[in-house]
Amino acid sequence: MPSVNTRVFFSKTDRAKYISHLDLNRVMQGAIKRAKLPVWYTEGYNPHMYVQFMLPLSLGQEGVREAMDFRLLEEVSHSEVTERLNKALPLDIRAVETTVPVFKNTDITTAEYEITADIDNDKFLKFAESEKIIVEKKTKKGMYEIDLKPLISELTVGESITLRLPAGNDFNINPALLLDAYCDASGEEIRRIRIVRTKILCADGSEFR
C-alpha cells in the first residue's frame, strides 16, 4: 500500500523549551499513537514509527514553526491531522499546519531568530559592528574557532534582536554563541534571555515548506 508523505509544522514554546530533542521525538510519537493516525512503520525485525524532524532545536530555545515528516497509510485530511494531534499533545507543543512536503531537509540553509534579553542595545550594536566576532564552536571532531561576523544577516536591534544565521544538517550556528561572545567582550552578564526560532529558510530566501 503506498504511503502518503505528510509534513506537520508545530510550535514548541514556554515550558516545552526544556524538552530535549530525544524526548520531543517520544512526545510526538506518543501523540501520533493517541491521535490514532494510520502512520507508516519501517519494516524488518524491529519495526518503528517513521518520524523525521527537519532541524532540531537547541535545549532551552523555542520555535514557532518547526517541521516534522511522517507517512500515513491512508488519506486523512490535513485539518483533521492537525486537530487530532493537538488533542493528544501537551499545551506548550501545538500543531500549526499540516501539509504536503514541498522542500527537502537538505534545502534548508538559514534560520531566523528573535532574541529578547536585558541588554544594552547601543553596546550590542557596537559589538555587532566589530570587524570580527570570533567564537569557539563545538563539533563532533572537537572545538574550533569561527568568525560569526560574515555569517550574520538581517540583523536588527529594537525591543528584541532579530537575525538570520546558517542552519542545516551540515552547518548550523546556535544564536547563543553570539550572546556568549557579546558577554565575553563587554563583561556584561545578560539575564532573562529568550531565544525563539521564527523561520526556517531555503537558499533563495523562501520559507521552508
Contents of the next structure:
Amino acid sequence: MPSVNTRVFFSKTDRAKYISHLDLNRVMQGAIKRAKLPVWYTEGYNPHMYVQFMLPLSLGQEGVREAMDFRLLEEVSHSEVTERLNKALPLDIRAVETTVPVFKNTDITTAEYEITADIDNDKFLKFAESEKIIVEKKTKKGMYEIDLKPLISELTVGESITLRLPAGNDFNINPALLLDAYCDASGEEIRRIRIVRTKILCADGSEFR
Amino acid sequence: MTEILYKNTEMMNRLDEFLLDIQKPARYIGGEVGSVIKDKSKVDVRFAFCFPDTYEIGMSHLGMKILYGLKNAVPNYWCERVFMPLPDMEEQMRRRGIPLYALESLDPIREFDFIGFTIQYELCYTTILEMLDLAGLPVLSEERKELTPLVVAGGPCVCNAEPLCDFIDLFIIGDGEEVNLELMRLMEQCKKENASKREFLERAAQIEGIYVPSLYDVVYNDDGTVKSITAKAPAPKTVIKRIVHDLNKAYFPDNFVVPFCDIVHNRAVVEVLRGCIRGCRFCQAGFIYRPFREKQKSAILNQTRCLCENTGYDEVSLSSLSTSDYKDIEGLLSCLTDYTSKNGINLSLPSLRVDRFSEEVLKEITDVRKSGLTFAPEAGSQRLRDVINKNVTEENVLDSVKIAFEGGYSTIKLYFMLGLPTETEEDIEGIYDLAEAVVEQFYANPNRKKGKAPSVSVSVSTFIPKPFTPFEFEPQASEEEIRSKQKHLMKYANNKKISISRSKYDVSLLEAVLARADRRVGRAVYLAWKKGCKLDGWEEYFDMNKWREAFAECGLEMSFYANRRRDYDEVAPWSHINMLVSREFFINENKKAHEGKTTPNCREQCSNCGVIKNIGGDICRAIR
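Swap state to the form predicted in complex with its partner chain from the form predicted on its own:
Let's see the whole complex now, leading with the same chain.
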C-alpha cells in the first residue's frame, strides 16, 4: 500500500448527484487520465489507478467539499492539479482545492448537512427536538433500531435545515433516515428535497483536512 | 471556471422530483464529459439524434458518435442525444407529463428542427413510434404538417425503409457524413424562407442519397407482390446510396461523450476500413457498405491517440466489418501496439477472420490483456460454407484455434446459422463435429496448462434472408423446420465442454418479415405499437402474440414476407433504392449458391458487383 501524498477536495452537485459512488470512481479515474496527472498505479497482473475516496456520498445527495486521495509520482503544484482536473472533469464535479493530507479517513467522525425540502420547517424542528427519534437502520448484519436524537448536533432551522450527524466508514447516519422518520411521524410527503453535505469533520470539531 | 452556456433548470427540477426512484438515473440527465452544450441563441438548426434503444446500447454505437461530432463542429448547429427510456422512467414521464427530452439541453425534442433516428436493426421499429409519441408528436408523417420537427432516419435498415414510410418524413441512404450537413444547411435556408414541409421535402429529394417516401407511389399485383413503384417529380426514379469517397478526408471525432455509468462498449473506437471484400452471401453489411475503403495507418494512429487522450479510456477497439482484411494489418497493429502498450491501453480487435488469424496478430492483441476469442464459421460443412461463400475451411478454423490455445486462451466461441439454403442433416452434424475438433485441438497442445479444460460455446442463430444480398430471394426456414434442425443438433450433442445456445424462432421470424417488408407492413407496425409493443429486441418486453394479432388485423401474412421464395423477376419493395451492387449480380450469386460454387473475394478478382459501374473511377483502389 502506497502512502498517498495528495488530497483533492471536490464538489459534486446538480446533475452529478446522480452519479453513484461506484461510477464516481470511474469518472474520477477518467478525469485523472485526461488531466495526465502522474499518479501511482497498483502493481500486479491488472494494474489499476489507486484513488481513495474518504466518505461515500449517497446517490441523490450533493457535496461541496468531498475528498479523494492519490499518490503523485512527480511533483505537480497543487494549483496546477486543481486546474488540470477541472479541465478534465464534468461540469458538475469541480476540484475545489488540492492539499497534502493531514488527517486519515478514520479521523472522520461527523458531517454537516444543509437540507432544503418542501416541508413545514417549524414542525420539523419540533420533531427533531422530541425526546427520542427511533428509526430502523439497515446494516450488513441486518436491521436494528437506533435513537437518532442524541446523534443530532448543531441543529438550526431557518429557511433551510442545518445539522450534523455521525459520519465515517464505521458508523454513518444518512440524513435521509431522519427525513424519512419525520415524514412517517408527520404524514407529510416530500416532493422536492435537496441534501448537501457541506462539511466533513473530525472528533475535535475541526474540519477534515 | 467553465461558463455554463445553457441549462434548463425547470426540467431539471421536474426530474429531481422522481429520478431517485428510477433505476440508474445517470442515464437520463446528460452532463457527461464530452457532451456538447451550446448557447441556444446562437444556434440556427437543432438536431435530436435518437437511438431507438437504451442509453447503454446507443452510447456504444460509433455512427452516432461520428454524426454527433460532425454536426456539433458547425458553430450554429446543435446536435443532442436521445435514447429510449426504460419502462420505469417512461411511466413516470407519462404520468407527470414530461415529454421526451434531449440529454444536453434537457429541452423537449418536439421543439427541435430535426428528429433523426439511426436504425440499426428491425426490432426497434416500434420503439421509434414510442419515442415519437413520448415526444408528444403524431407518429404518422402525414399528421405532422409543420416544417419542424422533421423526422428523418438513416442506418443499415433503411436500405428497405418501406415498413417505416408511414412514420418517417425522409430517409438518408448510405454514408451520413456529407449528406447530414447538406440536410441541415437546407433546413437553415428553408427556415429563413418560411418554406413549407412539402417544399423542404421536394428540395431534399434532389439531394443524392435522400429518399422521400411520400414522393413514390406503390402499386401491387393481385397476389400481393409489388407491381410498380413510381416516382413523382422532382424525386429521382431511383435513389442512389451516398458514399464518402475518401475515408481519410471524412470527419472522424477526436472526442467521445464519456458516460458516467457503464455501457455495453465503454471504450474508444476507431474505424479502420469501411465496406468488405468478402461477399458472404447471407451478409447484408458485406454488400450495402461497399465499396471497400481503407483509412491510412497514420490517420488511424492519430485518431487512436487523440481519442484515448481526450476520453481517458484505457481500451481502444478497431472497428470494421473485417479488420484482418486491412491490407497491412501487421504493420498497422505493430504501430498501434507501440503506442497502446506504452500507455497501458488495451487494444481489441472484434472482427477478425479465421483465415487471416496469424500468430503475429494474436501476439499483438495479447500483449496487454487476454480475453475470449470468437470465430464465425457460420456453417458446419465445407459444402454449405461454399454455398454461403464463407470462404473459410475447417483447417483455417483449427489452425487459428491452435494458435489461440498455444497463446494461452482456453475459451472459444463459435457462431453458426441454422436454416441456410440447401442445408441438410449432415451440415448440422458438421457444426457439432467442428466444435469437437476444436476441443481436441486444446488437448493436442503439449504445453497446455494442466488441470485446465477448454470451454467451447456454440451459438446457433436462425438464418434471416436480407434485402441487398444474394439470399434476398430465399425463404426463411419455417418454425417446424428450425425446431427439427435444433433437435437434431441437440441429439448429437454429448460433450460437456461444449455448450450450445439457440435463438428464439419468433424473434428471427419477425426480423425476417420486417427486413423484406413492403409499405403495407407499416400498418402492422403501427397496430403492434398500439397494442403496446416496444423494445422488441429485449426478451422481457417482446410479445409475438401482439405482432400476430396486428398482422391478422390488417390482413397480412407473415409467411408471405418471410417464408416465400421470391422470383428473380419479382419487383422487390426496395427496387427504387440503388445500393450500388446490382440486382443482376445478386441473381447470379444466388444461382451460384445453389450450384455450390464460390465467388472469389474482391482482392483475388473483381466479380463486377456493380459498384465500379455505378460510381466509376478508381473507387475500389483500396482493394489492391
